[in-house]
Every structure is written in C-alpha cells, then in structure tokens.
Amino acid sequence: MKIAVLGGDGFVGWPTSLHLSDQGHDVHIVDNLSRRWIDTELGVQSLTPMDSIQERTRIWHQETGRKIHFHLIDLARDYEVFKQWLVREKPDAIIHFAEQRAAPYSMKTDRHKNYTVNNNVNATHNVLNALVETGLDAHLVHLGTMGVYGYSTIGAAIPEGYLPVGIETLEGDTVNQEILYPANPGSIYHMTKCLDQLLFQFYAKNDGLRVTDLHQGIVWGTHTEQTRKHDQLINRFDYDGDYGTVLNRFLIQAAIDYPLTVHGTGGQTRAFIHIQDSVRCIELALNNPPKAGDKVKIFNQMTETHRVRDLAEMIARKTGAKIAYLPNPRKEAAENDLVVRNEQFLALGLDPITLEEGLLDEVVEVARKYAYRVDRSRVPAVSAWTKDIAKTVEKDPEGTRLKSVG
C-alpha cells in the first residue's frame, strides 16, 4: 500500500513509518516539524540524539534499500496544499498522528491552549474535508487516547468505544441504542481528541469515510526492531515535565539518581503499551479496515494498567531509586481504578510486551546511556491545570523538587 503518515517525525510516527516501510509499504511522511520547534521553545531536547528527518530517511534507505518520502506540510494551515497533495499521491491509507500530544503543554498558558485546539482540531477536520472533496477512498487510522474516557471510577470495564444503553420511550418501552462512551477529558489536549471523535462520527455517517480510531494508553519504550538497525534511527525520548510521560520520567530519574516524582497520592491508574506493540497495533488496524458506510471502528490500544505509585515502586525495586511524593499540578481524582477492554487487538494476534519484561533493558540501554544529556532543571512537572493549583505549587530554586506553598 501507499501510506501517508501524518506526523511521521514524531514519537510514535517515526517508528510506525519505519515499521510499515519494513513491511514493504510505500511510506510518505507528511509533517510540519512542529515538535522540533516546541523543543526549541521549551529549551529542552530529546534524551536521545535526533538527526534531521532528511538524515533519518537517508540512513533508512542506506540500511534497507527502502525509501521513505518526506513532505513539509502544515495540515492545520495548508488545506489547499494538502488537498492537492492527496490528488497527486492518492494514498491507499492515511495514519493521522499530526496533533500536539502533551496534556501538560496544552495547559501551560492560554496561548498553549489556543495552539493545541487550533492545531489539533483544524488538522483533523482538514484531513476529513480533503478526503471528501477529492473523492479519495483512503482508510483513515487516527491515534487517539484512552484519556477520552477520563479516569473516574465507575466499577465497570470501559468498552471499546461504544456503550449499549437502554432509553425509555414516551410510551414507557425501552429502546436499545449504542452510543459513544461518554467523553470525560482531563485536559485541553484530551478535549481535542474528544472533538476528533465527533468529527469522525459525522464524516463516517455523512460521507461514508472509512475511519479507525485507536484509543491508546501511555506509550513506553524507545526501540523497535527497525530503530535498532542503526544508531541514527533511534526514536526520541522525552523526559521533561511537559512532554515526558510518567514512565519515561521515572526511568530517567532512576538513571541520574533523582527521586522518582510521584504527584499526589500516586493512586492515579493509567494504561500502558510498549512502542513495539503500538506500531504492531497500527499495522493490524490497517489490515482490518471498516467498509464504507460502517460506523467508526474503535480499538482500545493498551496492554496493561498500573497505579502510578505501583509503577514507581516497581522501578525503585529494579534500580534502587528513592521515591518522592509531591503536590499534584493536575486537577484529577486522587485515586481511580481503570479496567479496560482490549479484546479486539488480542483476537487479531497481538502478543504484548509487558513492563516487567522490558523495563530494566530500557533503563540500561537508553536512560543510563544518554543520561549525560539530561538537564535536571527540566525534570519537574510544573504546568498547573488551574490558577488556584498554580498558586499552591512552585519549583524550588534548585529545580530538584516541588514544594507546597501558601
């Protein structure tokens, strides 16, 4: 297949592009390189050294003989350019990663909130609109988030996208209906993913677009089979307080003898998936597309769940790191359960990599190897969800811990 990977220079987009190219597909990366500009804005760099996208694709061709094409297009702004690109290239499938992906970054300031909404929602709608206008019957696979469900405790497993409900009619009868699982976003970033869901539902119903939406958990791990082919193909590793996921931040903290920063009680339960499983899930979704006229196909793309404090204790046991409990800059429940159904990918043959199996290798092979590149002052999470929370949480002068004030 000819596959367009929108946002193919990013954390999940790059290893996905390599994986699909390795499978023999003709891969075209479409990206505005905004993630690299955000690195510059934040004054922080990936733990792992990253070459330009042009150099990365050159090395891939050198090592494998396969070409990955790169196209510099801003999907949120360059609608006509992208539409003409679709007419010219006619991809069989489109994988949509081209969104600002960090919840803390989306909550930093009003400017960051506006940027996240404008970038994410416009990009998604422009892709859908362009598919309709060009008449291109390309399967659209979107990387969503488990965060559309929220993290409240309801005492039941979260289904894969849809919830069967009974509605009482005026006559007193019960009518069964299937609806999108109620959205409960916990940040501006998560809210944009909820809006994506509604856009997909409309365009699938109104125009017959074929859409798969992957509600993904927190991705951990750096390497896939393809990134190991050459040092310069390595994936990015974010550890800072805005873009570093909780697990990546724990790993680098352990590597540099920095206390594992658990915010609040650590009772927040999160879903996780290894990067190798993530790219495999995307391949499985591509190979099992919906038909025109079908409702949006939704998968829960995760393999296990853990409480944050349990995760910290697991890493502390393996590495000897200490744990520090700090104020929580997020507005969220102190404790929550998370039971998630993921039978669809398991039925399609996914054999997950577990945290217990792969964590120590990640610490040794990546975190410790590149620890010299860490800016310790960028490790704390300081983006606050509300102005009231911002008043009670501040970074200390040494940048080594958060403390409650006032």
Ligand SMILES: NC(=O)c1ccc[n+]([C@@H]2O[C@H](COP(=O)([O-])OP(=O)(O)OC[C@H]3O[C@@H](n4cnc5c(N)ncnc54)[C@H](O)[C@@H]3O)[C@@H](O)[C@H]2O)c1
Contents of the next structure:
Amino acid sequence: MKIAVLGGDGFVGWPTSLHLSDQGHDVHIVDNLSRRWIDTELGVQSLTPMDSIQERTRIWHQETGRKIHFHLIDLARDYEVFKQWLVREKPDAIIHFAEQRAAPYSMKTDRHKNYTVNNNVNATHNVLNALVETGLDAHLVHLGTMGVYGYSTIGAAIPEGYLPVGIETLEGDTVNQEILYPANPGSIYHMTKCLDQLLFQFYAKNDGLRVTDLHQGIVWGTHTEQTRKHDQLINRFDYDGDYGTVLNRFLIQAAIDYPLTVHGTGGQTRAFIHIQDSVRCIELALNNPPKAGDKVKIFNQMTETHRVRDLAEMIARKTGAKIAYLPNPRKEAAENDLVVRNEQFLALGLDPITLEEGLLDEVVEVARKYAYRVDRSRVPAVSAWTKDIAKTVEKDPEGTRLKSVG
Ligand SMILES: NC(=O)c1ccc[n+]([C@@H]2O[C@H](COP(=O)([O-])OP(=O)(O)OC[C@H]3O[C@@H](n4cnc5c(N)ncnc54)[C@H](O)[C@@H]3O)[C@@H](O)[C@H]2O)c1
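Show the form predicted in complex with the ligand, please, because up to now only the form predicted alone has appeared in this conversation.
So here's everything in the complex, that chain up top.
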C-alpha cells in the first residue's frame, strides 16, 4: 500500500513509519516539524538524541534499502498544497497523527489554547475536506485518545466508541439508537479530539469517507523492533513537564535520582499501551478498514489500566526511587476507576507487552543511558488548568517540596 503518515516525525508516527516501511509499504511522511519548534519554544529536547527527519530517513535507506519520503506541509494552514499533494500522490491509506498532543501545553496560556484548537481542528478538517474534494477513496486512520471519554467513575466498562441508548417516543414506546459515547474532555487538547470525532461522524455519513478512530491510551516505552536497527533511528523520548507522559516521566526521574512526582493522591486511573503495541494496532486497523457508507470504526487502543500511585510504587520497588506527592496542577477527580473494553484488537491477534515485563528494560536501556542529557529544571509539571489552581501550585512549588523528600 502507499501510505501517508501525517505527523510521521513524532513519537508514535516515526516508529509507525519504520514498521510499515519494513513490511514493504510505500511510506510518505507529511509533517510541518512543529513539534521540533515547540521543543525550541519550551527550551527542552528529547532525552534521546534525535537527528533531522532527512537524516533519519537516509539512515533507514542505508540500513534496509527501503525509502521513506518526507514532505514538509502544514496541514492546518496549507490546505491547497495538501490537496494538490493528494492529487499527485494518491495514497491508499492516510494515518493522521498530526496534532498538538500535550494536555499541559494546551492549557499553558490563552495563546496555547488558541494554537491547539486552530492547529488540531483545522488539520483534521482540512484532511477530510481534501479527501472529498479530490474524490480519493483512501482509508483514514486517526489517532484519538481515551481522554474523549473523560475520567469519571461510573461503575461500568467503557465501550469501544458507541453507546446503545433507548429513547422514549411521544407515544411512550422505546426506540433504540447507538450514539457516540458522551464526550467528557478534561483539557483543551482532549476537547479537540472530541471535536474531531464529530467531524469524522459527519464526513462518514455525508460523503461515505472510510474512517477509523483509535482511542489510544498513554503510550510508554521508546524502542520498537525497527528503531533498534541503528542508533540514529532512535525514537524521541519526552520527559519534560509538558510533553512527558506520566510513565516515561517516572522512568527518567528514577534514572536521575529525582523523586517520582505524583500529583494529588495519585488516585487517577489511566489506560496504557506500549509503543510496539501501538504500532501493531495501527497495522491491524489498516488491514481491517471499514467499507464506504459504514459508520466510523472505533477501537480502544490500550492494553492495561493503572492507578498513578500504583505505577509510582511499582517503579520505586524496581529502582529504589522515592515518591513525592505534590499539588495537582490539573482540574480532575482526585480518584477514579477505569474499566475499558478492548476486545476488538485482542480478537485481531494483539498480544500485549505488559508494564511488569517491559519496564526495567526501559530504565536501563534508555533512561539511564541518556540520563546525562536531562535538564532537571524541566522535569516539574507547572502548567495549571485554572488561574486558581496556578496560585496553589505556585505557593507550593515542586522544588521546595522535593528537597524535603529527597
Ligand atoms: N503519545 C501518547 O501517549 C498519545 C496517547 C494518545 C493519543 N496520542 C495521539 O497520537 C498522535 C501522535 O502522538 P505523538 O505522541 O506521536 O505526538 P508528537 O507531538 O510526537 O507527534 C505529532 C507530529 O505531528 C506533527 N504536526 C503537528 N501539527 C501538524 C500540522 N499542522 N501539520 C503537519 N504536521 C503537524 C508534529 O510536528 C509532530 O511530528 C497525536 O494525535 C496524539 O494525540 C498520543
């Protein structure tokens, strides 16, 4: 297949591009490299040394003889350029990773809120609009998030996208309908993913576009089979307070002897998936497209759920790290349960990598190896969800608390 990987220079997009290229697909990365600019804006860098996209693809060619093409396009702004690109390249499938994906970054300031909404919603809409306009029947696979469901405890398992409901008619009968599970975003970033869902629903219904939406859990880990082939193929690893996801942050904190920073009681339960499994799920989704006229196909792309404090304790046990409980910069329930259905990927043959078996490798192979590159001052998470919360977090900055723990 000829596959366009939108956002293919990113944390999930890069290993996905390598995996699909390895399988013989003709892979074309489309990216505006905005994530690299955000590193510059924040004054941070990936823990792992990351080469330019041109150099990465050159190394891939040298190692495997296979070509991955790179196209510099801003999907949110360069609609006409992307449309012409589609007409020229005619991909069979498009994987859409190209959004601003950090909740803390999206909540930093009003400018960051505007940027996240404009970038994410425009990019998604431009892709859908261009598909209709060019008449291209490419299967669109989008990376959404488990966060669209929200994190409230309701005592029931979260279904894969849709909820059956009964509505009482005027005559008092009940009609059965299937609706999108109620959206309950917890940040501006998550809100854009909820808006994406509606865009997909409309374009699938109105224009018969074939869309798969993957509601992904938090991705952890760094390496996949292909990124291990050469040092310069290494994936990015974000550890900073804005882009670092909870588990990868704990791993690097353990490696540099920094207390594991748990927000609030650590009672938040979240869904997780290893990067290797994420890449495999995307391949499974590509191989099982919906038909034209079908509703959007939704998968829950996660393999296990954990409470944040349990994760911290698991890592502390394995590494001897200390744990620091800090004020939570987010507006969210202090404790929640999370039960998620994920039978569809398991039925397609996914055999998950578990945290228990993979964690220590990550600490040794990645976190400790590159610990010398860490800027400790960038580890704290300081973006607060509201102005009131900002005051509480400022009153109790991580630095002072951490000294008393460490
Ligand atoms: N990383 C996770 O834990 C996680 C969890 C759930 C869902 N997701 C979703 O998966 C997708 C990929 O996540 P990631 O961690 O690889 O993010 P990332 O930030 O590392 O990668 C996103 C890529 O998209 C590019 N991009 C952003 N806006 C663009 C635009 N307007 N035009 C062209 N390119 C653009 C960026 O330059 C970057 O290379 C995101 O949509 C994210 O919401 C990620």
